[in-house]
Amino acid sequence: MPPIDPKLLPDDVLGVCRRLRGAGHQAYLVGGGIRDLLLGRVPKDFDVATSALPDAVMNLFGMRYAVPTGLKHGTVTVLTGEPPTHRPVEVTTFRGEGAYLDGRRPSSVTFGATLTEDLSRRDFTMNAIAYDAVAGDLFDPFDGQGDLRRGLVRAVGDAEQRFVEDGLRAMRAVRQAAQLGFAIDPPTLAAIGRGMDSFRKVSSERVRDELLKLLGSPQPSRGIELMRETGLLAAVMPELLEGVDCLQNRFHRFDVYRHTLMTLDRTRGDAIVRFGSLLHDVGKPRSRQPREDAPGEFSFFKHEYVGAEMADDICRRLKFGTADRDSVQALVVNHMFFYTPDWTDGTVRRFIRRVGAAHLPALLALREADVLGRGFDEDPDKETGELRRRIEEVTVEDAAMSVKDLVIDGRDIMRVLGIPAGRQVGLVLEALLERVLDDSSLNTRPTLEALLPEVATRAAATARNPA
């Protein structure tokens, strides 16, 4: 493995190490930043391990640039550069640790440890490499570089102890394997299952954050499959396991679970879009019914609605915010659309309105991945290409997609019809929008006001007889 090129290290990060060294302390860059440099990747952040005690770090960098983010655990965040382009560099004192009682943090820490002792408490060997940025020396007591060459995620020391100490390390193992395209060392993989008691203590928010990082990897199915093999999936989203060996029909080569993984890998978009992809068919197993006209095959009537409710439950369990939860539900409930060339412009506009313009790009990306996930090398553009073009045609600047886009509003309706504010006004607005969805040229003030008496009569009749 080639050595680290000092030119790749930012001057401000080197400056932190030099200042610590100049004050007589040891200072090493550690963790993911060094791992990424060794892999030829651009690090997202840098951490420093030092022999300096937290108070010494605070005094050395001053209150303006040193933030006491975790003094009792030995961590000070040093802000380099000038605002608004500060870079936060976590500087942590070499430490030993007491017992982990909550599956997250040690009950106590002791300062004065050696560098080797400090590295020995870290999760995986590839994250337990230290680099003296001033002298240019690598310190690798657990052969992390060898594991990087071998493409292995391997725990430092006793794997079971590492997972018992911090329950989230199990998710980090599968996430990093997915991100880097690595395998998990067999003893480390086996130890994940034995550390499930600690994993169950981890907060839903922390699990969710690791899951989203996993879904942003080049091949997220690798991580999901590792979750299944280790028992993590049963603890986080047991609903997905219902798709294992859940056979479908002639239009799908794979069972629901395998189809889901194939669709997930082919979905273009951010982690939230991919989470929607992961759950798009989650309702199929609970909706499956034998097809009377095709023995051995099954139908999944309204599985998208069942799936949307299940997706909502999963998102709430993992503490997703409202906006992300709504986005995931929109993908799941709307993914079963079938475009045909005989759709009118009004049908296309109603489709846009039902889905929501903001969700359209993600939904079309999911649909294309869903086609590829069927496993028959189909061209997804045959199902979505023309629809994309139609959407572009009807979403002109003056097209009305909601009542807010109409050139008249509720006050105009009350004035022209002489009716008070109330439900009738909303019904009339919706009825006007239905007319405009079919013919966008109607969206002018004279035309809509002229239509009001007729539309109001029809809206009132519909309200009396909704069937």
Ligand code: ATP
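Being a predicted model, the structure only gives us computed values, none of them experimental. Whichever C-alpha set is largest while still superposing within 1.5 Å between the two forms counts as the rigid core. Positions refer to the first chain, counted from 1. What changes on going to the form predicted together with ligand ATP:
Annotation for Leu437: C-alpha shift under 2 angstroms between these two forms, rigid core superposed. In this overlay on the rigid core, Pro54 has a C-alpha that sits 2 Å or more away from its partner position between these two forms. Core-superposed comparison between these two forms: the CA of Ala235 stays below a 2 Å shift.
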The other form holds:
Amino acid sequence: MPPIDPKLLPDDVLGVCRRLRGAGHQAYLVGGGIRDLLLGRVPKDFDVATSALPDAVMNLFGMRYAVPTGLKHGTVTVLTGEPPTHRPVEVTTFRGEGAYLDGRRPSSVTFGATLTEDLSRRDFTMNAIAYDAVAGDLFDPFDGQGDLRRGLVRAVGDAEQRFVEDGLRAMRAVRQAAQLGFAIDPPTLAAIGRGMDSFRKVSSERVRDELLKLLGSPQPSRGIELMRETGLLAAVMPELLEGVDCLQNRFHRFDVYRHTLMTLDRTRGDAIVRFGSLLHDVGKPRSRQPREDAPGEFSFFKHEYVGAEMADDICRRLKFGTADRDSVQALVVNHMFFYTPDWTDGTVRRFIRRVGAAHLPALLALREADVLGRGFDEDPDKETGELRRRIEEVTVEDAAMSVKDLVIDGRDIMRVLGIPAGRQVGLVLEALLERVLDDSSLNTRPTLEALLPEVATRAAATARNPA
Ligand code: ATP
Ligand code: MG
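Based on the form predicted alone presented above, generate the structure block for the form predicted together with ligand ATP.
To see the whole picture, the full complex is given below, headed by that same chain.
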């Protein structure tokens, strides 16, 4: 393992350690920050472990720079530098812990532990390395550096006991393996599988947060595969397992599950877009029908609707917020579109309206990944390139996309047609919009008012005989 490059160690973080040491305390950099430095990655944040008690840390840095963010757990957040360019550094008193009674949180935390005790209660060897930044010494009692070199996530101490103590560690293991491109050491992997009872006690919110970090990693399929191997997938999203060995048709080289993972890895976008990608075909296994015209092949009629309902269930179960749930569902339900050059501008506008402008970039990213995920090296731009240009064209025209964009409103309709408020007004507005979607030049007051009588008669007829 190459030594830590001092250039990557920010002065302000070093300053926090110096200050603690100057007051006679021990202070080490620990956790993800030091792990990332050893890997030559840019650390996201820095954690400091210290022998100083939380009150002493508060006093040393003062109310202005020390925020008591988790005193119960011994954590004080020290803000370095001056606002607004503060950097938060978490300073945590060495901890030893009481027993875990419920598989979720230790029943008590004890302070006054040693550095070794503190490191032995950390989850994985690579996260249990301490660095004395002032002296430049590494303290690595569990050979975390060896595991970093081997690319292994390995539990500190008795793996089975560690996953029983805290069920969230199972998700942390697969998430960190995905983020770093690591494997999980076989005994640790086996212990995750045996710790599923503890895992099931973890709150959905904490599982969701780990899942989202996993999905945001460079190769999320690695994490999902590890979830499958350990039994985590069966506990979190058993629906995805229905796609294993679910064969498709000549357009697909892989079963639904493998196609999904291929697509997932190729989806450009944030973790929510990736989640939509993970679920885009989740409805396929339940919609699969043998094709009469093609023996050995299957069709998946309406799988996007079945899938959207399943995705909704999954998002609710994992306590996603409404906006994220809507985004995921929009991707799943709309992913079966087939652009052809004969789409009129009106068709393009209706497409934008149906999907929602906000969801379009994600939907196109999903389609590009989906094409690659079929496994035949097709050019994804062939499917989306022209549609992207068409969307841009009709969007810059700034045409009406919803009834709110029409230059006349419900009151105008009631006045011109002499009808009361009610369902008919809404139907007329919808019918006017249909005309404007086809020809945006109609969206002027005189033209729309002139169109009203004819449109109203038709709207009334459709209302009586819905197609
Ligand atoms: P990242 O910040 O990149 O997600 P990290 O390893 O820093 O990764 P944090 O959640 O920031 O993760 O936790 C900081 C450190 O605290 C970890 O490196 C680990 O040493 C310890 N830790 C965090 N969660 C647990 C846990 N559930 N059980 C044991 N130790 C933990
Ligand atoms: Mg961290």
